[in-house]
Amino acid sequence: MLTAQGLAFSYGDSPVLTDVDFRVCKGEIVSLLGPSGCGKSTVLRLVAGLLAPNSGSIAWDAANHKVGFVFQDAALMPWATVADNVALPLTLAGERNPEAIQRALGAVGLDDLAGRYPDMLSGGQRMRVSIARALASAPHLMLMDEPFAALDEILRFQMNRLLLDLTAERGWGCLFVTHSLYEAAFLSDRVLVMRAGRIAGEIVPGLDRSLAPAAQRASAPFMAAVAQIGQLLEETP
């Protein structure tokens, strides 16, 4: 779906990324994990086209591709209903597609809340609206920048499960930024560990998705992946 090669980016004289290579395939979740300031969010912005690399390339398998972006803050319009918030990307594109909005709300379990306003929703519901908004335009690649970081652990587990279900159902690729070793090990087909603007290594958790989520988190592959990620983070750049 997407191949990045030799990406480099600087803010003025301050280098942020140096020679970053990675790929994202259809139907997989790839996590970017590393300390603050290592360049994770910058990678997402380069992929989204919000920034241009100083050098390197980002190549797509298809000329026509759509990208959905979900931020840590749900960033909903407080004066607009849930349905109108979800419709935003379609509205900006000059499209009217009530069916797409309803499908997006149904996918995140919010069919019956279309007429509510953001201040009437819980934190988890607001994040679901944010995901539905990204879903509405039928993206081929979902970019997610610590979307569940502000949620409590129970809600975070629920949202992790929702993301896995949506990825399996929609077949999109997902590039997911997180600070949580456990979240990365549970969600990801591959974990890219970043340090100092580079990718330090790649971990493949290889969890058995036929098991219940609790069993996956208690499995030997999960614990091994967490340990391997931790080891890469502790190594000196």
Contents of the next structure:
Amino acid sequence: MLTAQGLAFSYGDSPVLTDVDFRVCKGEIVSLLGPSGCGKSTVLRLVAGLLAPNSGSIAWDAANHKVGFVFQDAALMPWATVADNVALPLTLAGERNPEAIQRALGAVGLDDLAGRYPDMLSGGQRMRVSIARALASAPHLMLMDEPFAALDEILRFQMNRLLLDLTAERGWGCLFVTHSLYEAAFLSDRVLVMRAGRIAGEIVPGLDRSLAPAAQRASAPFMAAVAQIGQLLEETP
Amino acid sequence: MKLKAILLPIAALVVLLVGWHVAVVATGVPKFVLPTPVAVFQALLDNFGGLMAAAWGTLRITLFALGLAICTGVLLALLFSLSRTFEMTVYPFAIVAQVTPIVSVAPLVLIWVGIDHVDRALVIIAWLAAFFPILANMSAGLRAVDGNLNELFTLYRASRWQRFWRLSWPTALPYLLASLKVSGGLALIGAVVAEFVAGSGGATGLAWKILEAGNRLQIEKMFAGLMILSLMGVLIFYGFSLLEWVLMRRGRR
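Having seen the form predicted alone, I'd like the form predicted in complex with its partner chain now, please.
What follows is the whole complex; the chain from before opens it.
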């Protein structure tokens, strides 16, 4: 779906990213994990085209690709209803498609709340709206910047399962930034561990998805992946 | 709770008026120093037509100036948001216009504009008083756009117009509405100050009536005029509060 090669980016004189290579394939979740300030969010913004790299390239398989973006704070418009928030990508493209909006709301389990305003929603509901908005544009690639970091553990488990289900169903690629070793190990097909603007290593958890989520989290491959990620983070560069 | 918020001030007013009346009667203060509330009310009834006509004159100036302040304040804030250079160039002058006391500028405006068109001079002075809070708040509102939403609009290739109409304007609207409550009162103050300075040079508003009554030692008529003036200020404030509530309640039900 997408191949990034030799990406470099700097703010003025301070380099943020140096020589970053990675791929994201259709239907897979790739996590970017690392300490604050290691350049994870910058990678997302380069892929989204919100920033331009100083050098390196991002090559897409399809010429006409669509990208969805989900932020840590849901970034909803407080003056617009849930339905109008979800419709944003379509509205800006000059399209009207109430069915697509209803489908997107249904996919995140919020059919009943279309007419509500964001102030009336819980944190978990707001995040679901944010995901539904990304869904509405039918993206080929989902970019998620610590989307569940502000949610409590129970909600986070629910949202992780929702993301796995949606990824299986829609077949999009997903680039997922997180601080959580456990979340990365549970969600990802591959975990890219970043340190100081470079990719320090790649871990493939290889969980058995036929098991129940709790069983997956108790399985040996999950434990091993968490341990390996931790080790990569602790190694001196 | 709501009822309490209405009843308490009314009760306080009644106590105040009764206390006032009793104090005046008991101490025998001459009526050209402090008239009783009953005398004020009588003066209000006796001069009702004249006072109302004058009040309408002042209100007209106030609302006209406020409308002008909204147009210019919003327009200037929009230009500021489009060009930082323009903002840096012009903003200091807006501040100068704001901090210079209106009373000291008013005679100049009256000389320049007021000789042939007193009303125009009054509007300009009231506009000077009202326009800065609108400019400052609207500018702040346009700058308060959520960074993530802004990026999202870029990602979805929003046009400049879409970004303004669907993001900047709704973000700034609460700021604008809040500033109207302040500027409404300021426009009234500006109009009154302008009438005082204009004196007998053709101004016919409520402030002129108050001044005239004072010159004739009709203190009760002065009080009656003052009461109408206060009431106008309160009505303007609550009018804009109501507008704010109507426009903003959608998001806060």
